[in-house]
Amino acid sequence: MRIKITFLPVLLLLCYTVAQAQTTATFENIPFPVALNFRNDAASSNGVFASGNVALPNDYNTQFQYWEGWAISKETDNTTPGFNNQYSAITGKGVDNSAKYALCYTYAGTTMRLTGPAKGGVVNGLYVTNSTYAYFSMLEGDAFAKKFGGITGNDPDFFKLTVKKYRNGQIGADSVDFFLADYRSANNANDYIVNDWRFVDLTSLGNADSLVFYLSSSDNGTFGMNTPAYFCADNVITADMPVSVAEAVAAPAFEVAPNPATDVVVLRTEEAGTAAITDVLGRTVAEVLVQPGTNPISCGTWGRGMYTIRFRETARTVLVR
């Protein structure tokens, strides 16, 4: 079963509910050798880059200087196309102008392991964007890959990130999809290639020991995908606690939009009740009486960050900028 990423509910707590702690992996703790702006070799760190409660496996071949899996970067070049600029994010920086971010190179799927209190728990989500290399390859085409949209601009091209989970050695059936580029609309004005950091909600995957990231593209050849198989990630938010469930049952539906929000977020529902809004530390920032229909909620004073809106035993996450 495939699951859309927009406004996804967390699993219901049917046995008991507890306050959640959260940890954000920012990768700012990863040390860099002097004069280097990227690290594609984690051999000195037992083969993983560790930050927060996640571990990013890295495989580096010293003989051929070849790597795959994860790298950590602080490159800022978001204007130079081509493979020689493979370690840059198109944003030229991490989330909230941070210096460092993670970069993934994958064809058959790359894992992100959960560690410490996050293992076996829920990953709230992470931010993703395109690498500069992949961005300009799709925008302009190169020696190996086509320009997205083709000569006429009408080709229904796409570049998609798919996330799944492992739990107790078994890969989950559900997945979360996020389009890093999407030219499938009949209206070319709707075509886009992501060039900023976007939050991907992963709560729908439930309890996990690790996540697996896959890339797919409409541009493929004899040896597989032609689009450069890179994406960038930052600020991975782990809930650090498993959700206890007896069984999944339907909950009253509600939607929140826009997401991200700035001054106002709108809650839409067919039922009445009280919505509680909490920050990443579990502190209540607002409680709002909700009526059936459209309910504007002022969020301009909350401050920038991730917030959870809980309404009648269901929750949604929203980013306030």
The other form holds:
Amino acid sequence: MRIKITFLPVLLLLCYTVAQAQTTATFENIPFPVALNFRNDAASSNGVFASGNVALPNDYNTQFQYWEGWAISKETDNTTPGFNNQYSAITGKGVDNSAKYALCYTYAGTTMRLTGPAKGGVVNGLYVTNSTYAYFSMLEGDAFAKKFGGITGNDPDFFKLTVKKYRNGQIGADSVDFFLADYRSANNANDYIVNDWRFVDLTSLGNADSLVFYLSSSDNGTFGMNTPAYFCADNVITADMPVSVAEAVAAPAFEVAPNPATDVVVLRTEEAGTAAITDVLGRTVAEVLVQPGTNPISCGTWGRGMYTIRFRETARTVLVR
Amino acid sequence: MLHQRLHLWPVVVLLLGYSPLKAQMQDTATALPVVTIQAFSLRQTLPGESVQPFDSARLHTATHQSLADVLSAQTGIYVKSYGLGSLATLSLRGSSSNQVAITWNGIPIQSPMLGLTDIALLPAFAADAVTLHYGSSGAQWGSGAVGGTLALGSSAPRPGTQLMYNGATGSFGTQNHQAKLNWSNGRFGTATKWFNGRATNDFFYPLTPQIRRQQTNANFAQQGFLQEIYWSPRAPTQWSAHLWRQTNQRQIPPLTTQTRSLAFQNDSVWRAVVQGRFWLKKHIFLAKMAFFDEKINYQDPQILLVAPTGFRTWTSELEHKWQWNRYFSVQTGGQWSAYSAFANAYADTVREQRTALFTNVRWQRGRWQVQVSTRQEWQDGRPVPLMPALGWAYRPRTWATWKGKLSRHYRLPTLNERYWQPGGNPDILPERGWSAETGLEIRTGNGLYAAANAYHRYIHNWVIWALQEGQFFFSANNITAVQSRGTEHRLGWQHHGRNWTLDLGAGYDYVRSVNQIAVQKPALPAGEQLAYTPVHRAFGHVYAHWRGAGVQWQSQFTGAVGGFNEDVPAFWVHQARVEYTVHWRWAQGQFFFQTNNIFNHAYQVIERRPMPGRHYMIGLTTQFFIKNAH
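Condition change, the form predicted alone to the form predicted together with its partner chain:
Every component of the complex follows; first up is the chain already shown.
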């Protein structure tokens, strides 16, 4: 007991970065104009698209009817290349077959603000994929950008998403990189262009007030990056933890490992009870009786995705691949 | 980014020809037989200007080519060709493409949307005379005449009946047919030209030393006619009307970095000019009206892009020339132009009006010719700074001429630069600056010709499509300045024997055209040579003719240039042509065979746009001429 008391302050501090609950921004709540499959103008909602606990800024030039930043889309055409299909994700749908997803056009970095209880907390991660425009540009080349791999297929091309955070007005030194396309391998069989939703774990960034997304490519010219500067995002999972509450959070009641998991995830705790597992849409996948010690839980049938395990007022997220 | 600038699309052709490049004073341009050219304008070329004329005789041997081919092979001009069957624009003395004025019968034909003309679409057959003016001549020809001016013109038919048919076939499915019917009784004349050409342009080119690829989606077709009517009801009066109709269909081939392309472009062109000329003792009056209608329908089914654009131009011009005495003449005039244009990226049909007043005062006596010119222009009522020019030529010996020119120049913003959405800036300023040049020309009685010119030009308010601070799209801005300087060297020798002719010529141009102000996006460092502006360009030819047989050899060297993504290496291109001409009373026939890129060099003029290797053309030209019975 003395040991527990000794470690209590440390554990309290650690809990500043730990979510008790989480919210997923699915963008399904964004209303669309009739007959349009996208929203590229957020002027009517204070310049942001808000979903869950994130706000996606959007710059819309009314004079030129031109936008930058974030748009929300439910475009399903994932076969037409080119600029005219700029609002489409290569998946043709959102995560878990949802209708809507976010799409980012960024030149020099675009932010995603955290709001409500997520502000100042940890962002667990989000799902990303290529836009149809960028995907086919890299796959086949277009009038401005090269076919990735080049003539021989050996060019070490890449298209990279870099995520950083802002905390208390300062940009963080750490970053998370995710390759939307990667042809750098010496073995061309390993080359790929992402064409499905992939989870990007952002917990390593720690507490954040906002995130910043940058795109970079191996294909650059006088006018800058030739690869279309678009990517798509969905299901942004934020840890809901108001700061005032966070300071009072007790030690973690349990741990889960490995994370990501494939067939089995192990829940380790010192207490008995029932753990509830829900998917990103809040649907209960399983309820498991937990004993003190190590509790293996089979997750092979859950399907790929992010899941939340709740046990005694505490939640953990686990990615199942 | 680049993808937000989807408004400039390329498009056409290739080469051969012969003959010398002779920068020379217009007054002394008599190298080859010249037919009577209808004067396009009363405006006189500044005496200090370097002028290279291509008369009908010279154009005749290049009748199956576009003007892009002719100029690339026979001049120091840098023709930016995007490939066989694709766009070609001009760069003269380090200028950008929209800083070269192109006129037809004295009226500028550049697109007011882009400020340029695709010269790959201008068949050499369509013009009876072509004149290339080197250097700035804004006081004469107005906006865009910064690097130079290319003037196309018509000539009245000779009395009698002339019928011509040209046919040629060549590599990559090339088929050309041209016909001309001229008739004149001295007071009334008509000239009809018809042309039709097509090519598949499916040549092979090396992607790497080990990989060859066949060009796809590169079909090109062109049809058109010109109808010109000349009428001289009585001696001091002359009327003429000119109609040019042309359509083009061309596919846009993929870049070397692209796997496929389905894009294509269809063009429709109407050009009409009516002019009347009256003499009254020491006075000449010229009235001219012109109407141009051009439409471009660019489509790319692969990316669901349909981008129709088009413009109309109405121009009226009045000129008066007063020959006070044998030494002194004054020419004044006014020009009014109205433009309208449409494009998906314009909010609505955009319109513009330009008004200009100009005057040229020339004095010539003995060995001196001096001319002072001025032009004042207004764009939508907004005045452009006064454009003065001073030119002179001094002939200390009969075989030598020293000449020089000092002039101000300008280029008015194009409609795209003003109204394109996003990025157009209605308040953008004209590019403007000063240029100076001087040169020495030697022409001896034994056929030797030599010339050297040096020039300097500075352009302020150079328009760049750039990403400005706080903007998230490229926009037109007056954010840099460019200094151009260089030298031009020409050497030629012609000798006419009893049954033979030998013509040798060579030229070398040195061009430094340097950005003066660093720009971030696009990345244009200060002090760096402009993209697609070769520092070195050289060319030469040998032309030998014995009785009916002729042989031609042409070579061109273009130095390395910087591109937007990679550098384009220097390249040599060589062409050869053999021809045989038969004369029979009132008929003439010529058979020719020519080989282009004879050493099969793999090269590109524009990055990622391959040019063809060795290819051939064989053809026949027939002419019948019957004089009027008296």
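Only the largest set of C-alpha atoms that superpose within 1.5 Å between the two forms is called the rigid core. Positions refer to the first chain, counted from 1. The structure presented is a predicted model; accordingly, all values stated were derived computationally and were not measured.
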property: Rigid core superposed: residue 43 CA moves 2 Å or more between these two forms; result: no
